[in-house]
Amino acid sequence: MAYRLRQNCRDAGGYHGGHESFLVDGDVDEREPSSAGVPSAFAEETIPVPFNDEDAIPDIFERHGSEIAAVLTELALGNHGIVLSVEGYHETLRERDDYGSLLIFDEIITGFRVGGLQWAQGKYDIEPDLTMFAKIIGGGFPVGAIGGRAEVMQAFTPTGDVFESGTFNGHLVTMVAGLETLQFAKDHDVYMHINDLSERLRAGLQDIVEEHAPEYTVAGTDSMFKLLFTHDEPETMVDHCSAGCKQRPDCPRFELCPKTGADVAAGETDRWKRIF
């Protein structure tokens, strides 16, 4: 059986798109579709791992090992967060190159809007195999993308057996908006503008939220960014991550700052839903 080793929506927060074999929930021992129409079949293919819990990785190999064919996963969680990976968590997932899986990083959400024309994985320095892109590269228009080493490219149509293709595959439109636009972005330096207003904009929210309700967290890099509504606050307010969590473990608020969608959905989540 080839595994895929995915952040499960609802326990850990990622998501990776309404596609059958994302759509699971549970753990390693018991999992399930997560949707009404999902066949049984596509859970049993699929392990969810939690964000953040670099444990979990080597024991899952542990496990099934080879049976592994990839390990998907966010460089940030965006759809349920913004939750920042800890230190050595995703290096955790590229150390398991002996095993044969590709590492496929989603940057549906961090792909520009982190690290900039080198993404999130430049910003952070780690290189999977594969990568998705979206949204930003299509200058607005409709538009999807995979990149990655040549040789698992080359697997895929024409020249070689993965089949795909589209009926809008290398639209001529969306390409050209898309180029023009990652064209202005680089000579205008617009990620650096975008990133520091980014940057000023957490910081200025840090400040409220420390006066006004210390127990909120700020959460986000470069141009992304979220007031989270937790419970809890911290003991102090000395030295804490400057303009939003860096998941800093010295840092007062670490233990409170959010490791999963599961931690960010276990919010104020109402209260959020009712003041933003």
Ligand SMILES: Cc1ncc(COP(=O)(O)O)c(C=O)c1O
The other form holds:
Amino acid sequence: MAYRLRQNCRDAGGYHGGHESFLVDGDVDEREPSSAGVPSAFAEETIPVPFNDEDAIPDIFERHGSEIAAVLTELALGNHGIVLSVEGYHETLRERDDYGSLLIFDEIITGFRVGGLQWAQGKYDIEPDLTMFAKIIGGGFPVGAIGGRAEVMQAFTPTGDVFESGTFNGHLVTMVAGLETLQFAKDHDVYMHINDLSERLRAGLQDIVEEHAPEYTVAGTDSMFKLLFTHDEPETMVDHCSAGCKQRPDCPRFELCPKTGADVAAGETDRWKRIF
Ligand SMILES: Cc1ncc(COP(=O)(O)O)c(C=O)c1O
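Beyond the form predicted alone, can we have the form predicted in complex with this ligand?
The next block holds the full complex; its first chain is the one shown before.
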């Protein structure tokens, strides 16, 4: 059996798309499809793991290491978040290389948004074996793409045995729109501009929160931002992460900042639904 580890379910906090293999909830001991219509056999092969939980990974590798084909994660949770990783979290995933499993980064939200042209993996200086892209690289058109080390990519057809093809693969209009958009972004420092605006927005939100609702958490990085309706007020507002939670251990909010999707979901109160 080839397991996939991933932080897809709501509690864990990740989302990797509406694909049977990724629509699984639960944990290493008990899991089930998270959507109607997904055969339970898929849940047997995917193990959800909470984001930011460094201890969960070694334990699962000890139990199932040789059967784990890949670990799939985002560098910052984009869907049930935004949640940045605690320092060293992704490095602990990389350390599992000895088991021969691949590390896959889902940069479908973070790609060309966090870290700009070097993506989140460049910003956080960690290299996966494979990377998934979509959204932004299409310049507004539908697209998905994977990339990675030559040795892994060569496993796909036509050079390898892993079948990969599709009607719209390499769709010309999408490719041109995506390339032109990224080229424009590169030539005009678009990332610097929108990141600055976003930083200002998060800092402004933080000022408002500090005054009116110190229990709330401003989250985000680069051009991503969100207000999370967390419940507990920090003891002091002095020296907290500016312009959004950065998971800095010496920040007075550190223990209160959401670390997983479940922490974020716990803030979805009636007020959250009413306002947003
Ligand atoms: C992080 C992440 N991965 C994967 C996906 C799936 O992308 P798509 O809906 O284009 O299949 C999404 C979609 O929102 C996403 O946010």
